[in-house]
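In the form predicted on its own, a lone chain appears below as structure tokens.
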Amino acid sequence: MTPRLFLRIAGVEARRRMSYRADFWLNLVVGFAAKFGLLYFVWTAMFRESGAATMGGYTLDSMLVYYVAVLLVSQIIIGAGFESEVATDIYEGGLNRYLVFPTSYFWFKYAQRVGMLLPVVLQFFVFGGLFVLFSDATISLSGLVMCVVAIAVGHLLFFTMSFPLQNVAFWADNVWSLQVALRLTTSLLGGLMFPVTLFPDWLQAVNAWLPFHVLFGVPAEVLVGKIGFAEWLPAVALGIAWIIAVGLLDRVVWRRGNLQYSGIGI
């Protein structure tokens, strides 16, 4: 796929996503407020009842800053609307029109996925900017740049991990449970539920070689200044290595699945 075609597909999807602006912003504002409000009361209670000044290297204030960052990052990494798109194309026979396109189905779908990001990226900068403005949090320019790079790697990595699970639809009647398992695993080990520094040392050592922390924890920790360039660079390199490894698996599953595809849907 050429860069020009990729950007055109992404642009069409972005315009489609921005068609219902009021509904989009209402859902995001209410959703973000509900999630952060719940986390605020939970962690405030935990710090108060435990009497601890820090947990996993975070004070209460820095923990709340971390959750603002990781919630905004997760909106970009996970997004919405892709959990069943590929599987639906397979089940309903909609995959037919993509197979005759002179371009890769994987990159076509990823271009659409990138187009979905425009509204969410706007939310990221609006909410992030307001939080920095009305709090004591500080974000450096270098930290913001490293965060953007980490988010780009994490976004492609999450898509690459989700793609073969949806391709299981070539053989199975329902892949929804696989997507739920992916969400749960990545949220738990990726630092979305809580910082990975709260894990036991042995689990942190194992998790350091897995792709999950790259998805949410690394961008959020860079943004709040918990890790610097020395830790960021190998984490991003690890994410790229996992993208290549899982991408090879994607190709195998896709090719084998196409042999099962009848083109008439289910």
Given for the second form:
Amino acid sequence: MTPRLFLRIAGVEARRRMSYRADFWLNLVVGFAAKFGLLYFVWTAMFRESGAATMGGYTLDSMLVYYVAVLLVSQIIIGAGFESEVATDIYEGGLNRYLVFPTSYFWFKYAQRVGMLLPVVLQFFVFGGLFVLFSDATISLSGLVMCVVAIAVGHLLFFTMSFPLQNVAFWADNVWSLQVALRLTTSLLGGLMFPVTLFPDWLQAVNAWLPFHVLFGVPAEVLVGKIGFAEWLPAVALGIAWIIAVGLLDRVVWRRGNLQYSGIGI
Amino acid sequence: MTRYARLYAYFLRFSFSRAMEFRLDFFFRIFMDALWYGVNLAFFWVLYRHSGLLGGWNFDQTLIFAAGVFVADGFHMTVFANNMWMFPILVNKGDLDYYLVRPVSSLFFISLRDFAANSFLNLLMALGVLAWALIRYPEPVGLDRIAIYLALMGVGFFINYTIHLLFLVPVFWMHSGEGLRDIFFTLGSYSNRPDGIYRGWIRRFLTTILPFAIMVSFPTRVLFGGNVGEILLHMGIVAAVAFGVLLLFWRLGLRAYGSASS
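Starting from the form predicted on its own, produce the coordinates for the form predicted in complex with its partner chain.
Below is the entire complex, every chain and molecule, led by the chain shown above.
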């Protein structure tokens, strides 16, 4: 796929996403505030009742800053409303038109997913900017750049992990549950539910080799200054290695699934 | 009443036979919910590695609370969730007409038409986790307290259903109900944490106006010596008021409903 075509597909999807303004603003303001509010109450209670000054290397304030960062990052990585589109194409036979397109279905769908980012990127900068303005948090330029790179890797990795699960629709009727399972696993092990430093040492050691931490934890940690270049580089490299590995799996599942596909829906 | 019970029995029969047509999805859903239980238990397990108490409860108490959350979720997913998911689609496509012309309450029909047979197995699994959490609890809990707890959980299920539908009813006036639906799910996570963590005006708000914090936490308090009368009264009033508001908006919504043009 040419970069020009990729950007055109992304642009069309971005315009489509911005057309549901009421939903967008409701989710932007209330959704974010509600998620952060819950985490605020959990962690103020944790620090109050334990009497501890730090947990997993975080003070209460730095924990809250981490959550602002990781919530914003997760909105970009996970996105919204895409989970079933590939599966729906397969299930309803809509895949037919993509098969005759002279371009890769995987990259076509990924371009659409990039286009969906416009609202959440807006959210990232609005809330991120407001938070930096009204709090003591400081964000360095190098941290921001490393964060953006980690997000780019995490975004493609999440899509790559999600793709074969959606391709299960070649054989099954509904794969929504598998997408939710992916979200649950990545939220727990990726640092979205809490910083991975809160895990016991043995789990941290195992998790360091899995693809989850680079999804949410690494971009958030580098943004708030918890990790530097020395930790960021191997984490991002590991993320790229996982993209390649899972990408190979994607190809196998996609090819086998295509053999099952009748073109008239399941 | 008998007519409604018989009708619901037909719903059940139809739902079970339909669930068995999609066998893989049936097992995927069971797997997903089991994973959700595991992730939630892992969440609390990690938190309690760093603090002895959360919201005034120790780990054993929170385990019972978490199991209660699973049961509440399993019940909602089994009985109401599919119907709640379909409701905005029915309104937007004008398919609500089909429900309005039936000689039964439209609210009953829309709320209970689809029984999620696959989630029913998860409900049984959640009840198993609850039984395990209660058995392993080191303090004695009287059978009378457990009976009151279960009854109050029923009130919590009802409040959850009412609030969920209240978040969807604006679809009669709005073109898309997705925003409010997503907010309900986000706010719903407030019921998945012990109510003791909420302080100040937010606590008052979450126990009255948007009563997410009482659905599971308040019944669980009964097991640990909470004031039964006070909790019963509080939950009863909230349930009655919420249902009254729902009925009001339901009637207004039906009046605003213009079939396919909604």
